[in-house]
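First comes one chain, alone, set out as structure tokens in the form predicted alone.
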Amino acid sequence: MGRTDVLIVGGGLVGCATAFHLARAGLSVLVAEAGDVNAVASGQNAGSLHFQMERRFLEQGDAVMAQAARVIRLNRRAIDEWRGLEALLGTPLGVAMNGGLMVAETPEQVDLLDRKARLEEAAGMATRLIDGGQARDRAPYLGPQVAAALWAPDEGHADPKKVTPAFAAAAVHEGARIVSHSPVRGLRKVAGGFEAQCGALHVRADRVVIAAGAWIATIGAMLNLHLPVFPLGLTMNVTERCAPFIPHLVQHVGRRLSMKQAGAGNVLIGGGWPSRLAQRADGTGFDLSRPPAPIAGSIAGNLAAATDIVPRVAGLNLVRTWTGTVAVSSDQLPVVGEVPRMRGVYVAGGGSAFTLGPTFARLLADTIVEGRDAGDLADFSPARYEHLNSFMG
């Protein structure tokens, strides 16, 4: 049987980060990830970095908004955590930070924009509201009918492609083990620590971190755990190469469009159109082993939204659709820390694992090696699932 500190469940931008830091600070570190590294979210996400509040957040109404004005905290981090992120692992990795614009079209769209700004203005985010023509003297490819924009300077894009492997190859190279095609099979407590079967490999382990993404739940309930993270299927599409011209991220407050240009100059347009989960043959319950299938109305509607704002996209073909599963918790906000049922137990996940990634990451591992208490992971704290895990014996 094999021994490390801490064995991570996952192997994709949180579980590499959080293995790259632990490792770095001399922990023996071991990465169990069930197929290939950066696979499933990590490296199929559209690369957003995204830190004013996501539309996802306005749909359901005032006090969930001011529930997730929380997660700004996590944000402000964030900027600085991307602004130093090549640096830090020494390889280019397509970070991009010229500002993001998220536009409104019709007076009530306006109005919450401004709600939303007041509630980022207290938190500390540096937003600003700006009308339609201000919007498009900063961005000339927004069409006529953008009546106003949330201005958000440090917003913009990485290459999902190269963040997870720069984070896996740092921390191979600091002495973490990263092992792929190895899914846990089976995850116990024992006296001390925890056991776990690895694809062949059979390991006793001091804590595990669970940053499975969509799995999170399934690995909780090996330990008699709920961690109620669920999976979602979603759709991006990607248009030709053209010259550059959108240098910002373009998110939209009413509707679900999310834009940026690549390094390469393709245009890629998401936002959170959802595609079809796959479901067991047996009909009992989603196979997360097979991508979503698309469904034909999220692409023309994602098109449709991308094609109002930025007119010229409307020139460029599309030269490809593809889908991926997200998991996000029961109340969208993350959830990251120690599972206070089982202590020894951390998870990290269940919501902006692209933009914030890199930072439940780092402050997990300082939770870890510090033992020190959570500080601005406390408001996402598995802690709030203990109302269910108190069942659980």
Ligand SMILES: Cc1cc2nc3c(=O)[nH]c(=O)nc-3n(C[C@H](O)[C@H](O)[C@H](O)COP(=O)(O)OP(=O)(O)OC[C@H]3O[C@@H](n4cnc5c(N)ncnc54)[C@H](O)[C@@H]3O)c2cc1C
The other form holds:
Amino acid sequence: MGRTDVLIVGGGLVGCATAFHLARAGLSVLVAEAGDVNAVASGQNAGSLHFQMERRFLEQGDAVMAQAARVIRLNRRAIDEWRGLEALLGTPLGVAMNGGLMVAETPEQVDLLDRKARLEEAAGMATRLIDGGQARDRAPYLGPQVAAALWAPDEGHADPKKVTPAFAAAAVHEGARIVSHSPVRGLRKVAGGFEAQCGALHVRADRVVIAAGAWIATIGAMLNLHLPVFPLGLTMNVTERCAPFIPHLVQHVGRRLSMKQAGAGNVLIGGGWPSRLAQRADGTGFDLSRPPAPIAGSIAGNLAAATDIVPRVAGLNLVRTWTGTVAVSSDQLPVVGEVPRMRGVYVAGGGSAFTLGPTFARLLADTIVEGRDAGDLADFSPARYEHLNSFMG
Ligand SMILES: Cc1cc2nc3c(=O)[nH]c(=O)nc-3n(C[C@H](O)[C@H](O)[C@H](O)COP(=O)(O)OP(=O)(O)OC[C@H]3O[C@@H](n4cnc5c(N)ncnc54)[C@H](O)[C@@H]3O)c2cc1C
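Here we have the form predicted alone; I need the corresponding form predicted together with the named molecule.
Up next: the whole complex, starting with the chain shown before.
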């Protein structure tokens, strides 16, 4: 039987970045990945680095909006994290942080931007409300119906095909072991630690990090824990390449839209349009081993929003649509930290973990190495699910 200080379940961005920080701190680390590293959400996402409060937090009323303002503390850390990431990992990651605009078209949406800006200011995030004319001065590609925008100077994008592999390579360089095609099965608590079957490997670990994205709840169940993180299917669209004309990240406060132009010139269009999760053949629930099915209405709705806000994209050919599965907790906030019910089990994931993945990883690794949370994770701790886990015997 192999032994390791920390077993990390999942070779996405969160797992590989956590492995890097832990290995660098001198711990022995094994990352077990069911398939290939970076093969699902971490490699399939839109690459947006969005630091202002996301639109999904604004559509469920003021209470959720106020609660979500807590994420801004993490976003502020993430800005510094991304600014230093290419230097830290010693390789280009396609990081472009030229600023982002969240646009509004109607008076109600402008009002929402204004309220959002005030919450962000209170949380120490520099966003600035500008009118439609000022927005077009800054971003001449925006259409005439943009009435206002919230400008966030640090926003941008990075290349999801590069970031996780770079963390994985750096983790291995620091001494971590990453095993692909090694699904974790039969994870269980034993005296003084944990045991798991990871593909052909039988492993004993002092601690376990559940970094399994949409499978967090499944891995939690192996340990008789409830971790209410749910899979949601999303849709992405990408146009043919063209000369650079969108240097910013563009989002919409009232419609599902995010846009940016990748380094190669393609315009990536997303923003939270649903796709349909596959069902298991026996009707017992979602089959996360298969990609979600595209929904025609999502593609049409996404492109309509894109061409309304950036009319020039109407002249570009759509070259590909793809779907992916994102993990979102029951209250939408990230879940990062140790499970109080079962010391030695840590979770990290939920929500926009491309933007926040490197930050989750650093904070979680600090927590594991120092044996205590430095303070920033209290709002995101799995302790908030103890009312469920206290019934889990
Ligand atoms: C279409 C789409 C667009 C998105 N756009 C953005 C964006 O623009 N900006 C942003 O910030 N976020 C975005 N996200 C969200 C972001 O991609 C995810 O939050 C992030 O990649 C999650 O990283 P992760 O490491 O937690 O999970 P994942 O990348 O899903 O990795 C989890 C890993 O766990 C593995 N695993 C599962 N079960 C087991 C097991 N039993 N044993 C071993 N391994 C297992 C899986 O195979 C997987 O590789 C988007 C997501 C999608 C789907």
